[in-house]
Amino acid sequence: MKRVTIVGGGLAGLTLGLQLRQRGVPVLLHEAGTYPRHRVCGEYLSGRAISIIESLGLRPGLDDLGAVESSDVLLSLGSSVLSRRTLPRPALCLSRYEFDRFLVQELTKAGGDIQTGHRVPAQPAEGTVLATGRQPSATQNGWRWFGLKAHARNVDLEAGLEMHLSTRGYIGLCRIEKNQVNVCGLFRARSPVSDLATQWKDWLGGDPDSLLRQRICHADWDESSFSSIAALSLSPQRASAQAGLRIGDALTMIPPVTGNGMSMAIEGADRAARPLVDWSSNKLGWDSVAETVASCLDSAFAPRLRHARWLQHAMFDPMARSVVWNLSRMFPDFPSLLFRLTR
């Protein structure tokens, strides 16, 4: 069988890596950096992706991690309480540093070959996928995107998965394995901000009196843990629209407030494998590979990302923001129909 070559090894390049080498598929992964190390992410695998995680056998293994099962949604905006939900399926959380090491083991023990600590370029070609990362965008309207993440303890939550908006952005809390929180924001401003190295608490504390303030007044900050990640860029993107095969935010980002992102790296690898297993067995042609899933991708992730993209226009604009609260105020299925539309 032909070697497929994947280029990037977060989520969606190791899980596709796994899913070729359980078929036999040959697969050399080039990673920029090494492993473990900790990145700018939710850590809240959420929907389909678990199941699929479920099919490749890693279910046991991430459970003996310690990820923690989140069954319930909390949304609030300053010290009001928007919306408490149940989640149609428990999502799980684990923090990157351990998830990423774990698929990192699980490859090689599969017999594939990953290469660490350096850059290779990320040019389109046959047999090779790329999974390489964000494409990034200094500015988008004038704004300049970036998010920060650590790790705390000491930290109460009322729900698996609390989301709480700020006048600067978003700050996502989970809590993840060994009593850990992770509180991941994202946030924007005009120009660049210089402090961030020695600020980042303040930017992921919220606002005064703000309820996100109560949880973490107390907070007991894992001071390695802290990541930051700048110019993205949450425009969506087409599959058919952009040259090569690409999967996970090589292709395209969700704004993170869907809680998406992670199964969506995971479910474009699974979508991904099925062909390229056929090319590398020489019953289908790269030019044909690389439609097929280009086609897939942009059916599954189309509507997720349209309707993301007016969400995240909604937790930014003042206007939009009321008009949101107000209609989960008065129908309150509202934030679950959101949920199921980026989904």
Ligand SMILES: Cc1cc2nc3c(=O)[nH]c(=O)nc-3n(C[C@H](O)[C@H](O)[C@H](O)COP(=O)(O)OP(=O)(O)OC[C@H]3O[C@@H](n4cnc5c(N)ncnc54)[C@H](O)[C@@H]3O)c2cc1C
Second form
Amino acid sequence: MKRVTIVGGGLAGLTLGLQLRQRGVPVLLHEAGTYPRHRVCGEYLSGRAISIIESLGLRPGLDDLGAVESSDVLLSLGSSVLSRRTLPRPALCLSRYEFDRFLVQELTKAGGDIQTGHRVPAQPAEGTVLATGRQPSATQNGWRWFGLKAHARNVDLEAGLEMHLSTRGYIGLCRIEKNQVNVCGLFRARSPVSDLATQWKDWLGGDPDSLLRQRICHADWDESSFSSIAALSLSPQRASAQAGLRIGDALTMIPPVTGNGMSMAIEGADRAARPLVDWSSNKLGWDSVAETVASCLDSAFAPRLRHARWLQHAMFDPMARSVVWNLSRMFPDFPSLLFRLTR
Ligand SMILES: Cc1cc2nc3c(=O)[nH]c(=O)nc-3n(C[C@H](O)[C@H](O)[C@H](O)COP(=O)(O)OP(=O)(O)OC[C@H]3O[C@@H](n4cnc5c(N)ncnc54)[C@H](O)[C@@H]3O)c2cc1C
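For the form predicted together with this ligand instead of the form predicted on its own, what are the coordinates?
Below is the entire complex, every chain and molecule, led by the chain shown above.
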């Protein structure tokens, strides 16, 4: 069988590598960084990916690492709180530090060749899958988007996931392994923010008098888990309009408020695996593989990207945000509807 080269060892690349190895395809994966490492992520895995994880036989390993099931959400806007709501399907919360490390172990055990510490050219080519993460964009409509995250102990939550809306962005809190809480936010600014390395607790701490501020006033931060990411591009992209076979954020990013980016990375890997096996065993040409995967991913992701786009807009536009807030207050099932529409 022919070898598949994967550029990028985040969730998309690692899951694809595993899927291919489980079907006997030789895999070479290049990762610019090293493992284990902390990544900016809400660490809230929800949606279809959970059944893919289960079908790959990975669920017991994640449970052993202490992954926390989360089935309810609490929304807060400043000091106002919407009562806890149960979501249609439980999510799984585990740090990316452990999750990615676990996938690397599994892929290595399955015979995948993982080369770390070198950035290789991310060029479309026959037999190469681009799983290189976000396509950086310095600004979008004049805004600079950036994400921050850190783990903390001594933070009490009233729901598995708490989403706090602040004047500068939104911050999600969820319980993860070892009694830690992941605190992760998406923010925007008109001009470059240069002091994040020293000011991140302030950004993640929310507005004065907010519920978020109360939640984390006694937080015991794990400083080594702090990470940041900038130049985020949140406009939806279509696979069929881009060169090369792309999965995960390398194809498109869904706004983090949905908590569905990791699922899309894993679903993309899942949907690309079968055509790649056919290419590897000379049953399908590369152009057909790339076209099949692109049209499959475009039709699978278009509806949720559309809904996510206006939801993201609503998070930052005061009028739209108050509409979403009031609908959620009047109709208890409204958050569940948003959850379903973005999956
Ligand atoms: C603030 C924020 C909060 C989020 N919260 C959630 C959440 O709660 N739930 C959720 O499901 N999703 C969330 N997401 C989204 C989620 O983190 C991503 O969708 C997911 O990590 C994408 O995985 P990926 O494998 O495509 O990319 P990545 O995880 O970014 O991996 C890409 C890898 O490719 C490597 N790479 C890049 N270029 C090269 C090269 N040339 N050579 C070699 N290696 C290369 C990089 O080093 C990187 O390790 C969030 C995102 C942000 C920004």
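The structure presented is a predicted model; accordingly, all values stated were derived computationally and were not measured. For clarity, a rigid core is taken as the largest C-alpha set superposing within 1.5 Å between two forms. Numbering follows the first chain given and starts at 1.
> Core superposed first: is there a CA shift of 2 Å or greater at Pro332 between these two forms?
Pro332 C-alpha, core-superposed: shift of 2 Å or more.
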